[in-house]
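The data below hold one chain only, encoded as structure tokens and taken in the form predicted alone.
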Amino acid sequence: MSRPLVPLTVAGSDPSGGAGIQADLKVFLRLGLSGAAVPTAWTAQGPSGVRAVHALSGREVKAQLDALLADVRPAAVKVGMLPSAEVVRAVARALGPLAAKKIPIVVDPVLATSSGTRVLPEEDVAVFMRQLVPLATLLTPNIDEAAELSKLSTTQVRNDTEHVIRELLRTGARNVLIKGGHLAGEEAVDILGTREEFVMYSLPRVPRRRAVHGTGCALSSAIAALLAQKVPLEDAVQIAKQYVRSAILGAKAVGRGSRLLDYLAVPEGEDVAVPDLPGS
């Protein structure tokens, strides 16, 4: 019997289970697979938004994945919350044999929650670029955080995506998708930008209700997933594009904040097996 596929998350922990490695392990599962997941913090959070997050040491994140991968080998890696340099330089280090390998490795780079407490240190910010970032086999930033991470504007994200995207291939990072949910107007449109073209990504926009908590996390751990079943990477993103916007539609409330998404809704059009679990 040959050995199943693990992908892997490497993120925060969001104990309503709305974000962090709690949405990408039901992503992971909702797509076939059993995932394996390494915290590195511990939140304070509710539908409401996030009280308090407490960094995990690097030490304790790197005890975690030499335990794991001296045992296991995952198909894919998605990468989300770094609360320090101490924990990209950890995280790095642990990854580094596997993007050599190739092994997919997603990076979801988390700078703030959504509800805008700061993450990652903007003075560790370099550190991440520099050790991170060039293991990446996708990058996939929002507006805000690719304007950090390019040290342009907004504006000129907005205004010059592909500028923005190229920038950002110079630092290593072998394809990023700028996600551009965040934007106004009835198409969500995202960009991927590979060494030999820009591909745009378009669907119409799920109409603003109460705001839904955790898109982002289910955008980079479904396309993780897609990599681990080796589906190519411009199809990964569509059909995790289409699986997003179908748990939007789904999304419920489960406190007085942010609705849940719905994870086990069904990607549109997907091409993927699927399992079936109730609900669907």
Ligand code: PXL
Given for the second form:
Amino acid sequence: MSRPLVPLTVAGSDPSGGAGIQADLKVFLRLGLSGAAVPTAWTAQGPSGVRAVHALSGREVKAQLDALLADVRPAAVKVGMLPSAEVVRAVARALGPLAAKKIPIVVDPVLATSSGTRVLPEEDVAVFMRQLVPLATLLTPNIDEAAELSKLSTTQVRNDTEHVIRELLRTGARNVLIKGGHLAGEEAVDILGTREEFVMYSLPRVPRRRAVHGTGCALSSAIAALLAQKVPLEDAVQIAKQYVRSAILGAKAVGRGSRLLDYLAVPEGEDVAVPDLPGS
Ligand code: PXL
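Having seen the form predicted alone, the form predicted together with the ligand:
Following is the full complex, with the preceding chain placed first.
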């Protein structure tokens, strides 16, 4: 009997289930895998926004990772919210050996929450770039994050995305996906830069009647779950993008505030093979 593949998320906790480890675990399961989760921070939030972010200490995060990784080798890792340099260091130390074994690591650089609360202090971004980014199989910044990480302007990210991707590849990430979802226009365009090529992903933008949050979390965890199942990166990004688009289309309010993604949306791909999913 082969062992089940276990994807791991290392991210913040969002009690509303719209982002962070709660969202990631739902996405993992939808993509066929039962995951593991190490929280790095507790947020106090409902769908109408983040009231507080409480960082766990580096020691607390290290203790969780050490205990888990002593017993389980994850098939892929997604890293989300990291609230401080000491947590970045703890995560980078624990994930170094996994990166060396070529276990895919998807790093979503959550510098601020979607409602604008700063998460990783500006002075800690250098440590993030130096210690964690070189371990990343894929880095998934949005436009603002790409600008801050590359020290270039958002105008440059919008107008010369490929140059910005090249700069980020030089910092050690093996692949970079810049999410253009925040660009104005009819199409939501994301650009993936690998060491060999650039790939554009364009899907019709979903008009947002009422905000949804956690789309970045869902995208990065969906990619991690697909990489865990050996789906090639270019296909994994396409399937994950289509899944998140369907999840936005089916999003529903669960109370006041932003809508919750439809995590039960069906993962599909155009001309690419989606892994067999339970019940489908
Ligand atoms: O979407 C960014 C994000 C990531 N992780 C957690 C969050 C948020 C946004 O609110 O709460 C835990």
